[in-house]
Each structure stands twice: as structure tokens, then as C-alpha cells.
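First, one chain by itself: the form predicted alone, in C-alpha cells.
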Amino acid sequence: MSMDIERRESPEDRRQPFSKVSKADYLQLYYYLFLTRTLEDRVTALYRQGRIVGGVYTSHGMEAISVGYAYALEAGDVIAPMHRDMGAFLIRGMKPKEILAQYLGKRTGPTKGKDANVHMGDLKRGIFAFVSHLADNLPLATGAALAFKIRGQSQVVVANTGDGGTSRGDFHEALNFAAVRKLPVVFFCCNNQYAYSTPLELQMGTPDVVDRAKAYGIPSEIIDGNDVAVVYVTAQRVIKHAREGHGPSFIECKTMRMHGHAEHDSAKYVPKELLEEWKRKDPILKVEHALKTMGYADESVLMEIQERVKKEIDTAVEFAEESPLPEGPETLEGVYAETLEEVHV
């Protein structure tokens, strides 16, 4: 039996997704694709003007992959996601001035100064608080999952973690378990084909990441993760079945690093002809194109866009710099739930 998901659309439709998406869905889509990389690479200029303690870890080249997925999601499912999915943050309502603060140690950010970096959650927006330890974030997703379907609820969560995250053992645990259950939760692997400096040859002996969920029996393919209008459209269509009660399914996204595995690593290891091939094939890039292919926008539109972003990153960044540092008793605040109502998703 074939282990790919069944799909009613014909292959034409599968080569161009982008005719599936309404011209105000894709606007939104690149609004969101350019506004994650204005913001990473605002705060990687703060971190190299030594304003940020501690790494900083960004999408750039990548941000189809979160953007795509979060924008499938309804208002009640959950996110468990990596240290590259910005824009999955921002999807799910962060605002820029909340991350940009944030990244300061200012009261203002989600973990109100006791961190400065990218672990930062919100329940109330269905946000686990990242997990540094790739694929830690998939046996909780799987959690939440279970507690989904035990309480007969209609929730989906979707869980990302990196290439280098599939070679660890709690991601086949999960795996394993969500298949067995039937659980309703979408796995997505950024396969952007480097563990910090191991290039994916070196981690595995399968040719593609996808085999070995495939294992698990989790109906599973591999997609453009460049092209955010395919991952919307597939997202779309695994969330709906994870939704209707036919299991988890695993989508790896082909893509590239652009930058270091952080600001502070130069990625001197990857060759300089496959960050040529790969910036081409840019996300912003491909979503410029398709939005005047399809007549949806043209120069002046896009450049309104982007004036909109960066106005809104100028004063995300005066809020978060005039925000106040925490106060010393206050480190010590909600670092526990003192109700339970307070971890209920």
C-alpha cells in the first residue's frame, strides 16, 4: 500500500499549488515571508552590535517552511515548534515588538526578562515554549495530542524539528507512538541538509529523511521547502486529515541554511556552489514571482509591503530598547504554574 497521502488533485495542480491560493491569502503569505526575515536580520544586527547576550539562531532561507505551516492552522491548535520557526510565531499573534524585547531581557518579551533569546512560549496563543533540544519538542507535541483525542476534541498540533533532530532518539519515540495511536499531530522536518556542520550523508544512510518515518507507517512525502504556497497547500491538506481522525503524517521540507547553524558560526564547512545553487531558489524570491505570475501584485505593491514591515520593525525596535529590565524578585515569578488552570492548552 502506498505510504503517500491520498490526494483528489490532479498532478497539474500538485506542479502549481500556487493556483490554489486566493490572491489575498498569498499577499499575506509573502507580508508574513518578509516580515520574519526583516525581523531576523534586524536582530541579528543587534546581536553584532553586542546588544544581545547569548546566540542567535535565524530562518533566513527557510521561512516558507514555518510561515506555510502556521498559517493552515485554526485558532484552537497548538505549535510545538524549533528555533527556526519565526514566522510561525508571529502567525500564531507574537507581535515583533514582544520577540524584539525579548531578545533585550526586557519585562516587556513573553518570558518578561528572564531569558533573551528564542525559548518563548504562550499557551494562550497554542505556542510551546521551544526546547533546545532537537526533537525534544515532538514527544510533547504527541502529549498534547493524546490529551486532544482522549478529550475527543477536534485540535491538531504540529511539531518541526531540523534533519539533525531525526537522528535522535525521542523522535522515533514519538513517531512511534503517535502512529500507534492515531494521534492528531503533523510532523515537519526542516531538511535544510546540515546538523550544525554534518551534512546529512554523514547522519544517515537513507537518501531522504522521509524513510524513516515511513517506517513508523505515517503517511509521508517530501515537498519544495522553498515554495511557501506548497507547504500552505499541504499543510492544509495533512492538517485536515489529522483533524478528521486518520493519524499523524510526516512532510520533509527540502531546503538550505543560508546562514551559520547560528550568527556566531561562519558555516565555513558548506560549499560555496550549493549556498549559490540554493539562494536562487530563494522563498521571497519564488513568491515575488508567483504573485506577478499570477497578476496578484506588481513592483509597487510588493514595495508597499515591505515599507509596511520595516516601519513596523523600526517601531518594534524603539519599544522594545525604551521597555524596562526586570526587576531583581522578579526572576522569580511564574517560574512555576501556581494553578492548574495555568497549563491547560
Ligand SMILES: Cc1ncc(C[n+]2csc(CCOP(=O)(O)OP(=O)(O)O)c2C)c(N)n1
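By rigid core we mean the largest C-alpha set that fits within 1.5 Å across both forms. Numbering follows the first chain given and starts at 1. As the structure is a computational prediction, the values presented were derived from the model and not from experiment. First, how it differs from the form predicted in complex with this ligand.
- Core-superposed comparison between the two forms: the C-alpha position of Glu333 differs by no less than 2 Å.
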Second form
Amino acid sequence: MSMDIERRESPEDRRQPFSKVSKADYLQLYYYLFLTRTLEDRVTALYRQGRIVGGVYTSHGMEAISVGYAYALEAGDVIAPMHRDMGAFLIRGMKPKEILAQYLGKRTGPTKGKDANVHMGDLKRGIFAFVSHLADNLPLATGAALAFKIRGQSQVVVANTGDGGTSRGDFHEALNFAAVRKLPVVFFCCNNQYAYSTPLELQMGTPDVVDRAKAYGIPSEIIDGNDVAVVYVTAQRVIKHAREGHGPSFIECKTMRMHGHAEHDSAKYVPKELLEEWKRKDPILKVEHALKTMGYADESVLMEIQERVKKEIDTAVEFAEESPLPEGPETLEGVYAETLEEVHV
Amino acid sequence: MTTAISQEVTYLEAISQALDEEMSRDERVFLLGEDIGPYGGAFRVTEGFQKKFGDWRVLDTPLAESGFVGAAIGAAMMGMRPVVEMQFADFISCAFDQITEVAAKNHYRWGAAVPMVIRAPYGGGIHGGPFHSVCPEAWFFHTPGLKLVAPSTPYDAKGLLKAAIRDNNPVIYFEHKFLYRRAKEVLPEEDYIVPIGKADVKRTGRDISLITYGAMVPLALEAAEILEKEAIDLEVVDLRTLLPLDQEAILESVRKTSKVIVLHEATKTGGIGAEISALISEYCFDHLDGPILRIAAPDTPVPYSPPLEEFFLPKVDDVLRAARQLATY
Ligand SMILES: Cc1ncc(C[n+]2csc(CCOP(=O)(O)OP(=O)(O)O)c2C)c(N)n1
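With the form predicted alone already on screen, would you show the form predicted in complex with this ligand?
Let's see the whole complex now, leading with the same chain.
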């Protein structure tokens, strides 16, 4: 498997990403990374205590991708996320208390108990809910981008997928349609080297996922998915490209799934050395190092952010636990729409 | 009022008119599908539309049903009102996942409406063979969150399509290819809709309720003419909407006649007729004076060669036989 990021690394952004990110943005990125990690760690802990009824899929070790791309978006843009995009949910304005309520199946969650874990969305915040059937969200992303294009708006859509999801027909149909119609959509792929237990070389015959995008005539890049500055700066550039009417891009983020597929999975099939190698590339360690090197933050500033996040999550857990469960007959509500919800655009 | 002589409009023209009028009325309405632009669609329903409404409201898509149905869903969530054309209803299977998993569940899951119409040219009688003749409505009938309509006349075709476009839910609009150029009638000048969820009694009768839809409606009416001479008075209930089913209309007719035939072109096992039979026996058992009879195609793919397709499709004779059998009770 090719993990040689340098080989096809594209432009100048890669060399000095730090210098393109302001101190304020850098600290904000750190806050969101830490918030994402802390929230998901808490969800995992609740799962182990048996307090979460369904499955738990985390973005542990891959948080830089969803944080990086979502931070580059503007109000009015739309995301079509995958199942390891917690950072994007948070940046688009989903509150930890809503997310925890969702995990606990509470009425106060964004789906009022109708759907599980990361299957949450809100049009007002520009979030399409994740659909389990992998890659199904990619055609939806092209449709939202098409709506923007038809209406002459400058909004952009970002869709994300795992490496496994790129084997589905919907991935290919979406990329092809986006390319043909030059739609304002950016496709991200978290290549975390496994789809459940299936390694990349049993997923595709090409060394890199970008090879698939190239087949559709979509400009593509491979980047270090564990460096939030790289992801953010790249996202900014390709989102601008899309916003200015130049069509879609495809960004493959090399990363590693550090937990099991879901929390029930011990992931014994992943070589230990691989995990150890990637542990050293942890996105949070990376930012902390960068912040200190740049002189943007010392240990006490970081501690302050960490304390703030922990308090935020404590309050959110409390809210979720105290929230009411839905009543059985609420099952029957909402199968059909009565009125069309006003969209934020 | 104009004094122009009112012209008969075909079922196909009625569909075109509905699309044209809705696109003129509401700029959120746009069309996407294969070969619908300059070519005007495989059946020429959208002939001239791209010239009139522009390239971005009449979009030719790549040959990828799942992809463009998914795109329609995404656009619908952003406040557009896409109308998707399946070139043939048979190819809807390629988009099954987007329809049943995404469109149908979206509002239930997280409250985001999907105001989308999928036009599905369906049905046999045109020698289309196994891949251009299917009646796929039962595949979707089992999917809460979808609406399914299947008009039998130009009037209903126009009114139901307008209603479907204005509806806030995903609607599959089954337009029968056999009726395209055969069904004709004069349509009202003014704007009208046919409400989704309402059946229509196409012929009132005392003796037997024949419950049907689509291209089986004219066949049922033909049978009713013949049976009238035998003093068997058939009531023909045209469902028009398959989901949500107009249960009240079905039960009301059965309570009156006490005898029922359910007729559809789709294959028999697990068809919509099975659900209708179950409904009647569940809620109207005491009113029944005979067995609920089903007439449907046999459980095979739709064959190509004329004698085979002729054998496959329900016929007037099947209705006559069933009605005569029921008359003996
Ligand atoms: C169409 C489909 N098939 C199977 C699954 C079950 N499933 C859930 S996640 C997953 C692996 C996904 O791999 P990938 O896309 O690489 O994302 P990752 O989980 O590695 O981040 C599988 C097989 C699914 N959700 N959808």
C-alpha cells in the first residue's frame, strides 16, 4: 500500500501550512479538535458503561479532516458527511448536548430519537444527515450543488467518504455528474486504510483513492489528513476554486483509523506497528507541537482550552441524561412532510 | 372564455401540459433525466422544453439512475422541486436504494422534506420484453414515506402530476406507456389538480366492485359494458393513488356491492391486490357475499413475443369470467 504522501503532494501549501493560518484560527482549530476528541471519548466511555443503546463509530485520530474542511466553509454552505465527521457537525453548529442526546436516544436530540448516533442533520445549519448506506450522500451533495448552480448562488458543498465508500456505484455516479456539470462541490476522502476489517488493497486495484477521481477528470490531491493546518489550507483553496465556478475537486486525506470499526470491534486485524506509527502522528499532538513552535500558545493556554472543553462536555452529558426519552406513539409521527421546511439558503 | 374548439388531449400530452404549466408557475421546478433535453425524452414528453426553459431547468444526465435520483433528493432538500424522468420504469431498480433508503426515510429521520417526483413510464402491451414492460409499483408500495400515483385518464394524468409536483414528499408517478397515445379526452382550460390519496369511481354499479388502476381501468370499463347486457352491474373504482391507499373509497364500494374483484397488470404474488384483499377481509368481512377475486399477471417476467405477452397480460375475458363466477353467489 502506498502511504508515500510526498510522492504526489501538490502545491506550496504543504510546505508551510502553519504560516497561512492565523494565531486565532489556529487556536480555534485546536479547540475544535480537542472538543471532537473529548466528546467522542466521552461517548465511548458511556458506551462501555452500557448507557448508549446503539453503535458508536468515532473519528479518533482522524479529527483533523472534518475539523479542517468544515472550518474552511462559510455560513450557507452545506456538508454531506460520512460517519467519522464529528468535527464538522460541531463546527456547523451542532451542540454537544444535542449530539449526546442523540446518542442516548432522547427526544431532545436532532432526530428526536428516530435515528442513531451520527445520523443527524439540520438544513438550517447546512448539514445533511449521514445515511448509513455508504456513498449515498455523495449524489445528494451533487444535487445541493446543482441547486446552487441553477439559482446562481455562490455556495459550496463538501462531501466526505471513507476509502471503502469509494467502491460503491454512487461514489462514481456522483463524481461523474459533478465533473460533467462542473458543480460547486468538493469531495473529501478519509483514507484510513481499512473499511471495517478490509484493507485498502482488497478494496481497490489502484494504490491511491485519487486515481479513481482522476478517471472522472476531477483535479485531485493527496494530503496529510492528520495535519489540521494542511487540511484547512487545502480545503480553503479548493472550496474557493469551487465557489468561483471552476468545478469540483477531490482531496484524499491519508490517515489511520485508530479505534475499531465501531467500539464493539477490537480491530485485531490491524498490525500493532501500524497503529504505533500513526499514534506518533496524532493530529492533536501535531497541533500542540505547532502551536508551541509558532509561539501561539504555551502549556497553560492549552490547559485552559482543555478545561473549557471538559466543562462543556460535562454540562452536555448532564443535559442529555436528564432529557426525556420519546414516548412510544411518537413512532408514528413524521413519516410524511406536511409543509416544506424553509431552508436556510 | 375563448371560443376555440376544445381539442382532445392524449394522456402523454396531458403529462407534458402539467410539466409545462408547473414549470411556468414555479421556477423551483426543474427536470432531469436521460435524453430529455434536445431530444425531448424517449417518449417525447419534454419535446421543446429545453428551448423554452433553458439548459439548467431541463438537464440531460449521465446514464446513472442512482446518481441523478440522489442529485434530485439533494436539490429538493435545498428547496428545489425536481421532476426526474426514468427512461423506462424498469430502470428505477438502479435507483432503488436512493428512493427507499434516502428519499423515503429522510423526513421521518430528521425532518428534511424531499419534494421530488419520479416519473416512471411503466407497463406492458407494447412488446417491450422483460426489461421495458415492468409494473414495479409493489416494490415501493411497501415503503412508508413514499407516495405512489398511477393515473388512467388524461384528466387524472394532468391533475395528479400537478399535485405530485406541489406535494412536499417524494412521489413516484407511474405513467402507463400503453395509454400514452391511446387515452384521449378534452381537458379543462383552467388550472386544476387531482388530490393525491383520492380514488375515483369511474363507473357506478350495484353488483360487483372492481378495484383497479392504470391501464386496467379502460379494460375494466370495456368489460363492464359487456356485463351490463348480462344484467351484471359493475362498479369500477380507479384507485389513482396507490400509496397512501384510499381505504375509505374501497370499503365504501364493497359495503354497497358485497362482491369484489381486484384487478392489476402487475404480477399476482405480493401485489397491491393482495393488500386490498386483506383490507377488505379485515374491515368488511361481514359485508361479503363471495370470495375476493384477484386478476393479475402470472408470476413471471414480462415476456416479449406477442402470443406470450398476450397470455401474460390480464384481459377483458378474465374480468368477464370472474364477474360471472361472482354473480352466482
Ligand atoms: C452500502 C453499505 N454497505 C455496508 C455497510 C456496513 N459498513 C459500515 S461502515 C463500513 C466500512 C466503511 O469503510 P470506509 O468507507 O473506508 O470508512 P471507515 O469506516 O473506514 O472510516 C461498512 C462495511 C454500509 N454502511 N453501507
